[in-house]
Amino acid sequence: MSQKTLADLNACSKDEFVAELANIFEYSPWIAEQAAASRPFAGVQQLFDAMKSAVDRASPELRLALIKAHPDLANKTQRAAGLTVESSYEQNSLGLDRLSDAEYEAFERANNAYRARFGFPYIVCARRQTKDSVLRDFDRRLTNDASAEMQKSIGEVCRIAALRLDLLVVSEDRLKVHGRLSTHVLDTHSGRPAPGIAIELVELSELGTSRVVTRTVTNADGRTDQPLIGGRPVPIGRYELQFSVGRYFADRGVALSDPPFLDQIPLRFSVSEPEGHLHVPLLVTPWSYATYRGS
């Protein structure tokens, strides 16, 4: 997906505008067609509002067609037939291209139960989720009635579209679709930031293999040069931060037991606000550590 400037979208023909934005809403170019009449847009937020307004004004039949345009999650038949570039990227970001047998069976059961109850595919903004959180969401939403579930589905469709638009359009303003996960390490034994500590962030999984999200090292301020997750939503789910503190204290000549009392420190925590800023620091000595929820 090559990026486009808002200025170019404002200036191009209607046909070009629709062609560029046709799949912001899955297989639904009619939304871009209606939004084109509102040009020029002062910012990408105004553009998204115009597209969302087209969805809000649509008939129930057209809104249902919009929902049905989306593929099931982790459906092998649909993947073999070919997903859109956008859907493939979104499902792969969730890890649906590398499910364990147990995970695949769980998704298949959930998809079948959902379609049997509502008659349309389960829709969720995959880039805001982990596999575990999606399976929990399936269970919660199966208790909804059809009307409430259609409204929920349209809301998720709009979340998907906002993230697609954010990837595609370059504008002075930004859609509020990004979160951030960060950390820092404070050596409370010496009362200063702790540089050079290796950190690993892992996304935990109940039915499959846990996935390493990133590996990094603290800088001179005891922080990381980049957020652990940034520039995108922080997916809802359970995580573990692993801090390698034994070598840090050994390299500074601190007297340690053999083996050291604290070598690798794992911190487990959960994310529930994908667009929020979650800060998970470590305060550490050779014999103790603490953490807290920062922002």
Second form
4 protein chains.
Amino acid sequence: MSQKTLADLNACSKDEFVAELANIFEYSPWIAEQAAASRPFAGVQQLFDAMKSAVDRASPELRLALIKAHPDLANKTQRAAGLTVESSYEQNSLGLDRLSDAEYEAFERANNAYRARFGFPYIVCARRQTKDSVLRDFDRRLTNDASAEMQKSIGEVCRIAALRLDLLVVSEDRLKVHGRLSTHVLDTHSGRPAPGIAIELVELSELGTSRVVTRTVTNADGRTDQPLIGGRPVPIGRYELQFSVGRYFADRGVALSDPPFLDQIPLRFSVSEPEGHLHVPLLVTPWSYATYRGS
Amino acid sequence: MSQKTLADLNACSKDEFVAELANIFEYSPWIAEQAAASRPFAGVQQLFDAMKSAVDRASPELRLALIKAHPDLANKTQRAAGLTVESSYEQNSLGLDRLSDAEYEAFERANNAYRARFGFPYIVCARRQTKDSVLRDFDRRLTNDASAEMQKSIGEVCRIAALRLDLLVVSEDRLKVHGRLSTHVLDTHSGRPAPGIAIELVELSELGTSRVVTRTVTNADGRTDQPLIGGRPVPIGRYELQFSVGRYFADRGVALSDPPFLDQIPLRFSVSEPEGHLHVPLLVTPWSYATYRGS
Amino acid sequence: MSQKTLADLNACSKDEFVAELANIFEYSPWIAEQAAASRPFAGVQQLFDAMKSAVDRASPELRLALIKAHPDLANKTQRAAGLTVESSYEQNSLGLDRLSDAEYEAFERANNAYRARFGFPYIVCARRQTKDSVLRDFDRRLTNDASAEMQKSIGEVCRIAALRLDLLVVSEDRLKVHGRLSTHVLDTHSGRPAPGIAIELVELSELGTSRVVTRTVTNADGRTDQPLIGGRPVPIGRYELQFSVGRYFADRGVALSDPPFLDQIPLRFSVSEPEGHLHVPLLVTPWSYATYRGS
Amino acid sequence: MSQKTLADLNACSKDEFVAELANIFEYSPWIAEQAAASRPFAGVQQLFDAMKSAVDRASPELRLALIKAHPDLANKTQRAAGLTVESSYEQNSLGLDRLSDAEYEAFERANNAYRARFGFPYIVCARRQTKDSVLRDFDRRLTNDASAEMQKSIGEVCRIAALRLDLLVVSEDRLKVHGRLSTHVLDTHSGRPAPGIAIELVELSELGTSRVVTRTVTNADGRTDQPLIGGRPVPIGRYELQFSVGRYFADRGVALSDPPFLDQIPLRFSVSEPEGHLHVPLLVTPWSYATYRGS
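Switch from the form predicted alone, shown above, to the form predicted in complex with another copy of the chain and output its structure.
Following is the full complex, with the preceding chain placed first.
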């Protein structure tokens, strides 16, 4: 599927419009169909609002059908039969295509419990989550009543749709669906930003194996050229940032103990706002360090 | 073997004196025999100095014999045949009685390379080391020449002897063979020491599995009732201290994100001076923390 | 007046006992007289409790007389006529014997307003206060009703008495009337305590001139040999600690900017609990520093 | 004098060009005259380089004359007779138009000692200095030999010229003559930037009275809308930043001691690089704070 400009979507025939946006809401072209009447749109946010209005106006039966149109998370049978391109991409972002056996079982158990309780599939906007946060989310939502859970599911459906729309449509405005995770290393031994520090960002998992999200190196300003995570939601979850400060100070000829008091520094923290900007800096000498949630 | 007072050792017969101290230096009663002439001793430090003088005065042949009297580290055949009580205790403190296969092989390879190069067994004061630090020590000492390495080995023999003497003899003075590792948690959110924080001290290992050294909880003063490590050398090596701060702040009703930005905080550091006092405090709010090598 | 042991006070005649303690409560020997009946005392705390009980049992008229037995704070006429030794010592600790004209006027205004409102002199335990805190205390207490203010005054009378008793009587136990202010300088550039740092503690004053409380130098452990304030209450008030770190780092040959980024570091804080232990450490490199309320 | 575009200066007659730039170097139009030959200039940096080349090429006599064309600093007689607009502006930026008597005397003494030693006036780029730093600069330069001091003086003359040129000429490129001083307040008690904190920046003076440089308030991002100092060199000197954190936390209903442990926080530091960016942030809770030289 290739990107479309908002201008194209405003100008094309209604059929084309519906075809292009048919899967913004999973297997539910009726939403695009209703939104088509509101053309032209001044921006992608306005387009999204029109589609969301169609969902909000829909009957309970239709809303339930919308929910049921979504696949289970990590369902092997469904994956074998084929998901939409979008669902496949989203589930893979969570690592659902490479689960360990223990993880697979945990997801299957959670899916079954959820279906048994509510009669419809569990839906979550996978790109805002990690495996751990999804399993915690299952636990909480299982305590909801059916009506609250329908509402919650529609909310997640809309988040999924917003991210799909953001990928598909080129517009001057942007939907507020992205977050950012950044860092900065200040060498308070020399009073300068610390360049050349190797950094690794790891997504921690209680259940299975942790996963390296990115490896990078600080630039002359002690920052990274690219944000650690950017241009997408920062998934809710636990992370560890590791900074190779031992080598940095050794390379500068600073007198160190043997082995150095500080070598690989781990900062462990959680992300709770996928659309926010989270800044996790490191202030460091060979003998001390500090971090804080910055901005 | 039961402890002796210095007064007893000053008063007993020479034969008894030598029998009691025969194994302070592994299988080398001649050292106690020479030291006996200097009785009475004003303190255990003076006793140790007399024994060390005997070693210093000894001929190269005798010093080599002293070195060769020691067993290999982690040698299964020798362990099966039986070590001295002291050697067994010392090697076990390093975890040499429960090595993984990979670790066992690494030690065997190192022992063999060392023996092939120097013709005598590798000796290190095991109670001042971790498995990782011993393997690094092997690597370095393999680059020594034979004479420097003899000198180094005698130094380690004396460290072993000092720790044995400290265990055996009750005296008003103490040999300076112990170190201390301590911590302190300051809650800078409320401006008070943080009580009730669960702490875990882990010895890290590159080769094999990491090992929990101790689990404890902070007291009303934010400290631990006992030092994390005390009354013995603090083994050279890499460690991680973990503090359960998420639960601490949640229990106090502090507003947190979900999941909390900080939950389990790891401080990773190395010990380089087994006889020193290393203080590793944590200053913490729900959104920031700092540590430093204190005193 | 010379110190007495508790044993002496337990053993002497009733007249001697009353004579010795006549001025523990200003010009009010009847309190000692009543307490005498409870001899012998196991400790000075028990003695104080007996005296305080006499005050608590006294009639409103007697309690008012006790209050009125005290001089005004900073009243020149009364000072000229002569205060008790104790009152003189206490008022001088506040610096009331060397007020500027502006300060003198502020105290006179406050005393007059207080007397006009309540009909008895304002009493405060001067050794727990600074000039600034007394003037703030005046403002607050002027909003009390007469009954609450009587109660408050008796409380201050008892605090004064406790400090006088602590000075007079030598006993194995101590009244809890002293606090402590301490500091500690950690050089996180070298990972060591910082010795030889010149420190100045200044009591700040909004009204008049600030006053140097003490000048000292850090010892080998980065601490001061004596607490900055100890063996007495730490007066409620605002303070500034100044640390000469520029010279310290320059003396150690650390590369600095010119002029050095940090030279004289001021830490400004307030004391609110005169009987507590307040620890105000400094963690410092040539380019950064931190402080916190420690313990 | 009104600003000129570089295009205008490239296009105008030589006489006009020289007239416009006659005072870039104090009373020395010959420099502009020589530079005119290199027109057109691609940028203001190139124009400055051309003028500086003229100075570098000049004979020792001419260079001395250039130095002597400058007025003394803080010379009352010369001020009464009238300075160039530029000199007047520059000297006033240092506060030389409002010296205390003690300051005036210190400057006169320094000027006289300098003239007696070198036979030409002391020149310094005043906009890069504070009164204190100038007096220290006098002391140092008095130890130079005449040749080094000529060289140093010409360097300062060129710095003055660059700042004058930057004011006069509008070009797409900019001379690197400006610095920046900024701050940022992070509330690590709530994990957010701290808005609404009153800040005062004071230039400290050992000799005379300190001077408020700016008063401002932090914005929603914990920063200030404008840099504390920007669009000009940051004068070499000692400063104190004061942050009203007591009121900030009280306004948010945070439980504080009475009086609050921290109320007005002073950060005292020196500036050494007038053209650099100096960032001095504050990380603060009601019970702790930290700062560092950031970037």
